[in-house]
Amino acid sequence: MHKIIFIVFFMISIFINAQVLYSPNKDFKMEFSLEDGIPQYKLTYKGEPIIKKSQLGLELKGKKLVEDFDVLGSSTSTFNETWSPVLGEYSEIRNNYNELLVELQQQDSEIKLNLVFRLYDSGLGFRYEIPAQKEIHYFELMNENTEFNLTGNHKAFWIPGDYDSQEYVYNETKLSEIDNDKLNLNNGVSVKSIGGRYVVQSPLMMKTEDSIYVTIFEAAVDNYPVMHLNLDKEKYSFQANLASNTVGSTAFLRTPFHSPWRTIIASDDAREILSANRMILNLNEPSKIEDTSWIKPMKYVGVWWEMHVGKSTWEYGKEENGILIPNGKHGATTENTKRYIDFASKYGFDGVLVEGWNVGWEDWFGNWKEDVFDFITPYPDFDIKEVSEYAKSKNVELIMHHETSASVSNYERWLDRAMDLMNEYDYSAVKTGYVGKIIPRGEYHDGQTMVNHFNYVAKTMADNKKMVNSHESTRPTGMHRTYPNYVSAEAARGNEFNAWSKGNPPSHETILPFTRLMGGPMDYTPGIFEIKMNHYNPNSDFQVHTTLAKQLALYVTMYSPIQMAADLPENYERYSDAFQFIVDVPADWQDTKILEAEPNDYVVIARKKKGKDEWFLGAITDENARNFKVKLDFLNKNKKYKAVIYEDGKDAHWKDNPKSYKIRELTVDSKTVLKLNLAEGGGTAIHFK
């Protein structure tokens, strides 16, 4: 790690209440001011206003830290380092920013409040700090008065502010058209806790009439609720919106305290927005795990998709008079799991996930009980010892599954015993699930209590050298830098919705990199080859809304260091030539190049395999067919490469003919300009070697 720090400190008079901060490349300018005792900021990009003058402050129980402030002093600093993530899209990340620290004191209460602004070449991060002081120790946060006053009626890509779910299809509308009451939410999700009529979730992606892309998000959320955004439609202004707890406040806190970072990323090039996810990582603390040698990328298969398509069930059967009666369709049997282990071993996959292995599935959905699962008791037809020994003999890792049914108090009671079981049978990773309303009731998935729970599980797993892949959790905010064993999360509408609902529209995967993936890897579970569900049920009209070639491209465009080949083994062996791309594509990267991008339309990304002179390219489009001319100047200038191209067939169409694909090979070099032809809802995947 190389680090350079320049610090300039100066005290200013309480009568001088304005400060200016520039990004290292001078593209961004942030101005802080104190007007009539109210702290405010504004932001410009290349001279164009991005955020108009906006107020800052915190509302505590019994005290509002929003006005009557004086400036005690300020300091500025410049920071420049290069660090290496354990797993990631880049082998090295530069962390370079200019910082302004403003020290405030409220006149009546004499409470001190600090504001910290960090300006990067990609945008602004800022947070609140309440230092240790005799005037305040323990406190309840009621609200956060952070404003984001925008410059116009921007186009927005948004989902409703549900405190319990992110599993929505994105809407593309003007800010003035945001209205949760007018949405058709019959999309396979039970809407439980919409935060308000004009509340949306962050990260929020927008595009101005001048084609400047703006994203409002946050970083390093810990011991604090996730931030949603409440829209004032008359002013085109957002204010931070936080999920409340059981007593009506938003957080129980103590000094010294700092909030998560509030972030504003902007660019006139959509490709730079995708690259700016490194800023979110930089705002998180370095790894707290000293020995990270056990944290490794994984590609896995598993007993999972077959339950979604109705071939088998999670539950062993029904309970009658205290006795489990088998239904004959249970998926997580010893023999079926061995079949997946054999498949993983044959094709070089790292792991096998087994869902439905433990008792409780017969009485979990919709019953939200405290003690549905115990996380240590297998069903009678799953011999955990035999399966573990068989996996070892095949050099395949096992991935534990813990569905909590959102009974987190029960899960925490069992967690140590669950860890003991994982250690006994050498499970290297766990997939956690949180379907349902949180128990204890009254808490939200996005509230302080649950944020702390998700991070607690990651920390506990780290103590046991286990990796975590969470589903139905809060969306990541870069905490995988601090706890790199928190390798991935779902936290959005994933591929599973295509099996049993109206599914995800062809544009869905082109907006996720601009939104959900800004905060961290997503376990989207790509790789579905049998696109139409009438393959399993002749009466089903459900399907995956992509071509087969696009499912391959998702392994490049949707980053995760733990990637699932989600379809059934027999489907892959039926299309073994296309399956070769999934076999070859890695899950950890040396470098990433964003070649083309437009939110909700298309994404083209190239990534270099870590430690190898091999590149992989993924190109995806929405419901429109598209042609791209892609320069291969990212390739080594002194070498030629064989490009194995997996692309849509000439008659391919996501709905009418999704499995039409072709594979061809070319010899290319860094001067080659490659033409890509993507069908409606289609994609292209390329392996350069």
Contents of the next structure:
Protein chains: 2
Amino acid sequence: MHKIIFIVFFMISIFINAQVLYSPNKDFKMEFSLEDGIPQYKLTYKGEPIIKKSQLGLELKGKKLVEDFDVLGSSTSTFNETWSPVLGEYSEIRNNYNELLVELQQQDSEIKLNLVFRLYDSGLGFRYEIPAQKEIHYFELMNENTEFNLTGNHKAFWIPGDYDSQEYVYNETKLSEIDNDKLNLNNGVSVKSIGGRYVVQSPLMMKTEDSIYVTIFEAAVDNYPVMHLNLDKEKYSFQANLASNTVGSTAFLRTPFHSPWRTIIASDDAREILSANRMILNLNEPSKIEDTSWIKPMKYVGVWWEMHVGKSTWEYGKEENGILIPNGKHGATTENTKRYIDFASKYGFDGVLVEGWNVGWEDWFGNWKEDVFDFITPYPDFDIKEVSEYAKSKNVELIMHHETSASVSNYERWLDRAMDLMNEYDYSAVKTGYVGKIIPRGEYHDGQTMVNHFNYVAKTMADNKKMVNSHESTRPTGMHRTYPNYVSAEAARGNEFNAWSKGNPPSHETILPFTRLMGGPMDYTPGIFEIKMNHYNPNSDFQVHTTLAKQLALYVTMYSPIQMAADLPENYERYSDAFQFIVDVPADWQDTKILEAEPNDYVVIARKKKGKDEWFLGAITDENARNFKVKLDFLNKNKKYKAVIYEDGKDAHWKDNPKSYKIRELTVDSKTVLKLNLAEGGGTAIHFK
Amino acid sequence: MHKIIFIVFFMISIFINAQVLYSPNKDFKMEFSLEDGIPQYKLTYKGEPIIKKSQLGLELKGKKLVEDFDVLGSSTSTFNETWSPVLGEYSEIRNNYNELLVELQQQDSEIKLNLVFRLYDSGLGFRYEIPAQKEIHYFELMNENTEFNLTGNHKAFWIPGDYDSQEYVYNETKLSEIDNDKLNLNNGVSVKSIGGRYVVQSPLMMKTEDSIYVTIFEAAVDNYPVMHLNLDKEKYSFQANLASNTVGSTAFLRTPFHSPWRTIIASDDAREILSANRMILNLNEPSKIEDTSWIKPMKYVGVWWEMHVGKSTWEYGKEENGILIPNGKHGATTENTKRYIDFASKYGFDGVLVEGWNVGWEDWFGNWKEDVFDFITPYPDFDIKEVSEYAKSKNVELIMHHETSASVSNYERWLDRAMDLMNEYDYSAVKTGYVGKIIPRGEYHDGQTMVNHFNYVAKTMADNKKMVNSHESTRPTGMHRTYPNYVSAEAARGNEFNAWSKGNPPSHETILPFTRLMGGPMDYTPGIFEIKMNHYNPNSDFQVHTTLAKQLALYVTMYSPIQMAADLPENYERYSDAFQFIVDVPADWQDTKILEAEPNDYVVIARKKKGKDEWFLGAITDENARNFKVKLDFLNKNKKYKAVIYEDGKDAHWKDNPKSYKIRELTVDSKTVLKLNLAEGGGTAIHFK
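Right, the form predicted on its own is done; let's see the coordinates for the form predicted together with a further copy of the same chain.
What follows is the entire complex, opening with the chain shown before.
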């Protein structure tokens, strides 16, 4: 449903060198000015400066679009529309902004550059546009000079600006303390390409001394690198920082050109930051897929966690003199897959992911090797026909797995044949993986080439009516509005790091919604019940930094329309009462209410199941125990609900006693105030029906 | 037919530091030695040194395999086999060599390196082998240190060592005069990446002061860059020079590894150099295609030359605001294609090539643009279904055209879909093109990535039973033995340069057999009858540097199993008596006799049609008129033949009177001595039947 309510558009007199734009609710004020020919902007929120005067400009090869500008003209307009995402946290999203278009021309060259500012009630989006013109057709972008001059030494929640990985633990420091050289990088991340000592990733969440929350991010990245941020510590100023390509520039482009949107979201209420991820979606283009009826939410289990805990292997065996010698521990066997299918069918899961089904795993990692997988040849103990038919008979779908080992050139060679296989066996979704150094060699995960690749895969999958859930991709920037089949991504440090490294601290899942999830759903793979790895290996002291109840709450706090129940079937069946929450929770929502939130501390979210009068609540905390008093005023006023509450046991503790939980039932209504008690590293999950 | 006659294999005592190997006819002697731990070789021919003591070695990233070696062991063997190429200049080829295997080990690291030398009656092939071993599995090659120390300041026939093009006119100078900085590079070559001031291409043809002909080349290049040669002018020494990749090395490899064969062919008779291209084939692996019944020689015409002469265009029109505006001059229309089909059918040609049939030409060149062609979308005035059905009804095949604009990443994305289209309409051959700067950006046409691409395309085409004829590819090194569907290539300055640049001098076609054609067939596109471009444009003084009769002779001297009659149908019909030779000449041969040859001066070749007692002779000369007395002793002793002789008119001259020709008939036998009179830039073509 796209309902354009009204658009106002009027030209403002030419040659004005300063322009003011307000958000619809007047909370934000953006001022554009041209000083000594240099375009600049500043942003205030409720009268307080958020971004001080900051320069804008692009450096093209042979042409600097940074100074000597005149204003040729400008215009403002207002936009107000409500639209419905195919899958989402909300069934309807309002897209309401005031826009300022500034048309610039360089004095001597007559090169034209436009700046477009959109001010929403939640913040600012702006982008560069280079119109079609004689002077510029094809061009090479060297640098983007966008500045974000901050107002002080804010607290920042940051990870290093690594062009090849976002799988880091967050650091919470003052801006002045950002320093990649001081990080312990022994963290399980295999490929690192950090852009500089003071380069951090966007989305970058900050909090001022006056408790204003400020996030710098971007939206709608297509045919352009994703944006990192390079800190000038003297000035508390960030500059856009883009991964280079193999020839030392950042992007090959042509006019008419527009950059991705650069965004600044701010609020004095942390909860509003979390709901402002809708602004990122609004800045993306509407769906390019006409018939979206085949795009469906999916809950799934998979032959996956058992490899992470060392119970089985991705590889069938070891190659010796050209012959594959089985190791007897291969996970993706016909038999084992059938066991997962039986389990999925019994509990109503939509899908079964099978990793390690195909030849190549015996020598896939670490050698920058181009020809690893062909995406069509199963291992000898995986009978794809038999398994597919069995799944179909049990009303379960198999989820394809394409680990590319970052050999993208090879994946693109094989993609059409891989599609043929998926079509032959009716796979409707694929999990992709990009572990390793990129081939074409010299490219980065976050460069233009790879951004184009991820969008190419999304488009190719759409042409074949397949959904894609990409791991180790660039982090999303709302493109799932445009390609709603790009249902989820990883692109952050997921749950599996807990199985084989020092893992993710209890606070990790409380910062992700403020950072990674601003750009789109994350396939975090929650639901681990056997929390300590000594369950599998007596010598291991690795563990998930969680209580069992918190793992349930993540199904609400960590939005993904393709959502995994990551643990092993046998572990779920040992805790079948707790498992019931995972069975009940949906992956697609009618509405979302952010009830409590503080970055890196806690998040409490309630969501309504799409098309049903059922609500689910997830509350999670960091390493500190917390109590929340939650008003249930989001419930239908005229109804009573049964609340099934899955919460930490009294003695629960992420480290000392993580599996302690209790389940209780209450009758509640919209006037009820519920008290939630979360243990250290704990959580609460509630089903209101 | 593969007949292994005998193999002798015996171990020679360990720790011998010098080894001598002779060719079967004893003309060549190769000596291997290890001096101060450095492997070296030298080569003599009939007692005269050809290659002085020259070092061998490889530089790996982190490991130099150049010195500190011991000889672990060595062995010699003899090989003698006769095999039959699927298509070729000979129906049978004898592969007879003596081999020396030297096993080296580095003193401290214990890294193993093998050297394999094969000595033929026509010269030396040798290669590096790194066996599987603990110390080296995956590795990155930085440099290959192979030296070719020559014995003097030879005459050389050279073109600059350009990693992106071989489309140069040859220079004939002393080694001491090689200097790329002194070349006029305004030569119609659009992309140039010359590897250094004194880097030249292989195959490099030389002639010593004692009139020994020496060629340095290579064979069986796979998963490795092609070899250029860097001259040390002080020492008259060449070192192997390889195109780098995007990360500054030359190849990503793994053990067990072997390099391509480095070859030195030498003779005191220039004619033996031309027949020694069989040694290059012998050093390649036998066919990997089991059923080769679908691989056939093809003569073809095409919608092609008319674009080069400006009569029509590849592009349908110009794009304006996203709409294609037709220019009214598009060549590849349904109607025009049918005209060529009619012509092909009338004269018994197998195929019709159609260039410019697909969307993309309106903006294809010069901008390092990735998404240019999709290889499946015809222009609106090219009805592929109608044209294909029409061709089939006339017993003619269409030849597909895939211009990639060197955007290889894009071509590989589309290749499977392009194959589907070719299969749908029964195309059995494709001409590929790689004009422009390579994408992945930073790669070169001659680098490992592109070598792999060309072989990947050959393999993919083989899987689909398609033949490929690649233009602007790396020059071939005999891989058409292994992939006989890789039927031809351009990879040198072709005939079309004459249409729109100062073109190719009359000597050009007399040097190509000594250089470019040593590695495989060339689709030179001969047969231009309207020689002067003022036929099309009164202001043009461009022309083909040839007589008409020489264009006929090229069908014999310039071997290609896919051979074009490049001129326009209407031009052929104006000279239908001369055209008869093109109608009669085959593209696949039973036997070949090199009758006269001198690099850059003249070539006279006779060939026997495969399976028929018919011979064809081609004689060509450079800018000088020449007479040859040719003994016809290659003819069947017991038969008389009618010889139809197509020769230059008395007043013929490539510049002043190129279209003067006469045709006469003689009765001849094996004892006849024919006198051939070639005009300046002229030629003679004879059909013996």
